[in-house]
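In the form predicted on its own, a lone chain appears below as structure tokens.
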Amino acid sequence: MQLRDKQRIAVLSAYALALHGFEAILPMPVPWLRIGLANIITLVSLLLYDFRTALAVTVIRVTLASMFTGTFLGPSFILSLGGGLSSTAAMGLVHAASRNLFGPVGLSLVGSLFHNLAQLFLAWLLFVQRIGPVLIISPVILLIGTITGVVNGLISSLLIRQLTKENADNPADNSEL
């Protein structure tokens, strides 16, 4: 991996961590509910760069955020990492298989779905071990995930459009985000 790639991953990870921190101070009606703003950076990384960059950003963001909040290797870390890895993998596979079929909103919905399914599965497997409560909460989680997936996809689309426009307007500075 070249130095430019490492710098890009570091900058994108810092953006993702900043969004994660910002999201943590937003008032939420349910304590465990997250909008997933940091996933915008993962999607932008995938679409502007590649799968490897998006995966690295996800792993770094989840790991560092859990270390900062004191949840490293705890239940929320396991759920977050499982959701993040499955989401990034699903978006990467769908994007690789059909580059022109799904835009940022479609990929964000795919990512949201797989993120939520992975978290529900891990919660059932490791913590709840009863299918009833998981089935009861699933529609709510999937509905909220669909809404946030659309919102994050729209924001990602706007961000990508702005970044590519800026790079087109300033070709001498294409090495930067």
Second form
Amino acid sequence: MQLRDKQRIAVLSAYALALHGFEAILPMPVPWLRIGLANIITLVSLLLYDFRTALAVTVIRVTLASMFTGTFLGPSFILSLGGGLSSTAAMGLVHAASRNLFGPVGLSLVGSLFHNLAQLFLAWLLFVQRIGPVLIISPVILLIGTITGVVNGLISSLLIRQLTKENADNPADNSEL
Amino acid sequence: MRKSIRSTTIPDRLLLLFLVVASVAGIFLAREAMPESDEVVIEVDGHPAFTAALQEDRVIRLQSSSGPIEVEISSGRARIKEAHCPNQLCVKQGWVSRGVIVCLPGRVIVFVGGRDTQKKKDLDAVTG
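Got the form predicted on its own; any chance of the form predicted in complex with its partner chain too?
What follows is the whole complex; the chain from before opens it.
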């Protein structure tokens, strides 16, 4: 790995961590509800750079965030990592398989869907162990995830357009991010 | 932001439509599938630990792996009144008249209204 790649991953991870932390202090009507703002950085990493960058940023973000909050290797860390990995993998696969079919919004929806599916599956497998309650709560979680997925996709789309515009305006300065 | 909305592709919009329709349909299906009953069933560590009528106002104290837990039943609703888990999600969920309250650290699940009716329905089919 080149030094520039490492710097890029470090900067992107710092952004993702900041968003992750910002989201944690936002008041939410339901305590387990998350907007998944950090997924914006994963998506931008995937679309502007490559899958490896997106995956590295996600793993670093989830691991460090759990260390800062003291939940490393705990139940919420397992759910967080499982959701993050499967959403990144799903977005990467869909993006690679269909270059121009889905824009940032579609990819964000795919990511949100697989994030929630993985978390529901892990929660069922490790903690609840009864399919009934998981099936009852699933559609609610998927609907909320769809809404937050669209919001994140639109923000990512906006961010990507701004970043590529800046690079086009000033091609010598594209090493910053 | 308007540009971002306009730049979404047709597959983007179709996927959004599909997810919204599927999850809304899922919410109604889950509601249909959940049988009605007037019982509160409390499970600890995956085993039924307590069953009480939803009509009868009372407070139930149980031992869970994260310490004592208190379930209150009042005017057809139930809530976890007190728990000793770190983030108190189950307590914050408040009153539930139909559904499930889960306390993950204590491994306690409270089913409000409906769980055993499914079994009763099966029995009806046999006897009737």
